[in-house]
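Only one chain is given next, in structure tokens, and it is the form predicted on its own.
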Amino acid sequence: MGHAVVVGGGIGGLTAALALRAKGWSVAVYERAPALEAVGAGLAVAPNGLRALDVVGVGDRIREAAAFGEAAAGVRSHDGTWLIKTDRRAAEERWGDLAVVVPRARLVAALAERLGAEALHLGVTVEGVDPDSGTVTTTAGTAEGDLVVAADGIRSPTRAALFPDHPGPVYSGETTWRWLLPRVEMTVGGVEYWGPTGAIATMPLADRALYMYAAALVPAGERADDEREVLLDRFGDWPEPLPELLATTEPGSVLRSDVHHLATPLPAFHKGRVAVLGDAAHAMVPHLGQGACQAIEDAVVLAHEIAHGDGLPGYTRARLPRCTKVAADSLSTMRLSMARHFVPIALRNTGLRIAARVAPRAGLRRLDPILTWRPPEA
């Protein structure tokens, strides 16, 4: 067994580190971050996340942090009218679970504490990896590994040293915004609601909390003083309860982050001893809720060809082809989801609509190449 250095804090570097440390690797994770504060407010963990999870023993804790209630889920137009009504029962005898939809920070703070802080050194930042030796240079100094796990971001200075070809993440034309409400009254489903104006979601959370999230196509850049009014304006005449949710939120609880993707592939997520995971090899947009699931995919499969498999050539063959296809998947979801003009959304409306009616389960058949992947077994 060997040492791995881990690049990055984050939820793909975390589990990384746990998956390794299970097939008997000592691990260091180095974070520049003084304290593991997850950005951002929600996060939707899907049945294949939650099966990587597993494999490093937290699947169930994030189970337990779910919220299923009774109301009902799925796609609605911006006039209240379904598009995509969910069968929660359906969907989980077919892929043996439901998506699970948390705070980030939590499931940060449960991989972290499974970790342990002895294997954690933050408020360091990684200046320089060596793809040949292995060697990692740091502000505290040098380390030594016989595995590098570059899990730095979207932005991540590893990735652009190892292919300095590469163009790098670009503007994907959407900007999100992300929220959360600590305590609803109302009975709130999980719902997304497409329009002109472009898309506003609920998502319930433990405790009677909600995450919300909302997006739409503008230039890169714009901001607000107060984007809570931005939403009201784009969102504030749909249906209830959206209407009543906004007014009810905070205008300085509003996160706003233009959504940045890796338009070109990689040509390869590893690089001599340097393995590159998560956003940092294939950042994607939110549309199939699939960014962290990759990446906690990645790290399981990663800690799975280093110990039984055909090392990091393995991990490159196992998950650039699937990464490629789920992030072509979500751009493709985002551009349905974001028609902005009356053709196109009545057109879209109405396929939706009779597929609902014709084969009621086409929408889970068509997430199945995603829901239904397995962890290797050892």
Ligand SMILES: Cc1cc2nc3c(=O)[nH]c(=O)nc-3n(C[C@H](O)[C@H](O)[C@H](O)COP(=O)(O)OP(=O)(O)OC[C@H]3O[C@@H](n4cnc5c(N)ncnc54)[C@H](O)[C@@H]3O)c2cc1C
Contents of the next structure:
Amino acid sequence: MGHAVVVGGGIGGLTAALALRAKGWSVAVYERAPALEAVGAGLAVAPNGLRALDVVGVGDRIREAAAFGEAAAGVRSHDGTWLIKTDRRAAEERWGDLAVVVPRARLVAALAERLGAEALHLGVTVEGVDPDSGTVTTTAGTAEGDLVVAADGIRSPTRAALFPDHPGPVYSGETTWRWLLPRVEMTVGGVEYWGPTGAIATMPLADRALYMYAAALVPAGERADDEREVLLDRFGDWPEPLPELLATTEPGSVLRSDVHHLATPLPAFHKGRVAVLGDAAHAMVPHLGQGACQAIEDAVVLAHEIAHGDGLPGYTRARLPRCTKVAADSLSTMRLSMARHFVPIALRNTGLRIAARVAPRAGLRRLDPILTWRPPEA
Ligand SMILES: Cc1cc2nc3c(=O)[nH]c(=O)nc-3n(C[C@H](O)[C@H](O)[C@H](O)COP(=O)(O)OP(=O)(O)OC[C@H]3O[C@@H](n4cnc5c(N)ncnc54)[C@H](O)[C@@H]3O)c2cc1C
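Hand over the structure of the form predicted together with the ligand; the form predicted on its own is what we had up.
Then the entire complex follows, led off by the chain already shown.
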């Protein structure tokens, strides 16, 4: 067994450190921020992500932290019509596990606690990685890794150095808003609403808290003094409970992010001794809620390939086609959900409504290849 240096203490890097340690490796994670991520937003963890988290011993902590209302879930049009309708039981039966939503910070904290403080070097920036020797230069000195894991996010400096010809991230065309409502007394389901001014969603959390997000197609960089006003303009006359929930949203709690993604896949997910993982390798638009789930899968497959498989080439072979496909499916879902004009919206909604009558499970079936994934067995 060897020593792994992990660049980045996000969801991908922390999971990779845990997965490698479970295979007998020693690990050190270098994170440039002085504290771990505590973004005030939720995160959907799908059955595939939960099964991968089970491998590192964190799956049940996330299942326990989630809320399970019995309200219908799915997608509705901005006039309130159901386009895709499901419920907790149908999803669980189909994919063999739950799809849960938890505060992001909860998952990061669960991973970090399991890893332990001694493996985590906060406030240390990685300044360079030599892929041949595994030497990592940081603001706190140098470290040597038999393996280096580049989990340094969408703007990954390591990816840019390893693959200088790759164009890097590009703007997807959409901006997103995310916020938490600490306590909501009404019953709200996990529902995404689609209409001409964008998409908006309600995702129940434990203890009657609610995670909401919204998205719209606008030029990059637009910002408002009060983002809640922008949300009210776009979604304030959509069906209840949206207007009421927007009215109780704390303006300062709304986090706005322009979404970039890697539109061009990398030629490989490794070079020399370096594995590239998570958003650094395949940042995707969030419309299937799979970015972090794929990072978690990457971590578990990387450790498996290193311990029992074909090493880094095996990791690229196992992950690159799958992540490229999930990213492409996420982009198609974004295009479907973000249609802005009357004719494409009418065609989409009619098609989905007919499909729901003729083949009620068709909307769920297309997710099977993503959500039925299981971790490799040793
Ligand atoms: C609006 C939105 C909603 C989303 N919703 C979901 C969802 O519901 N479900 C889901 O599965 N995914 C979702 N995602 C995607 C998910 O957030 C990302 O895919 C995931 O966070 C990627 O994790 P990561 O560890 O690869 O990268 P990051 O979380 O970006 O972590 C990278 C870390 O590396 C550190 N770092 C960078 N450079 C250096 C350096 N030089 N030295 C040291 N440290 C460094 C950074 O500080 C950071 O902590 C969403 C994304 C967006 C934008």
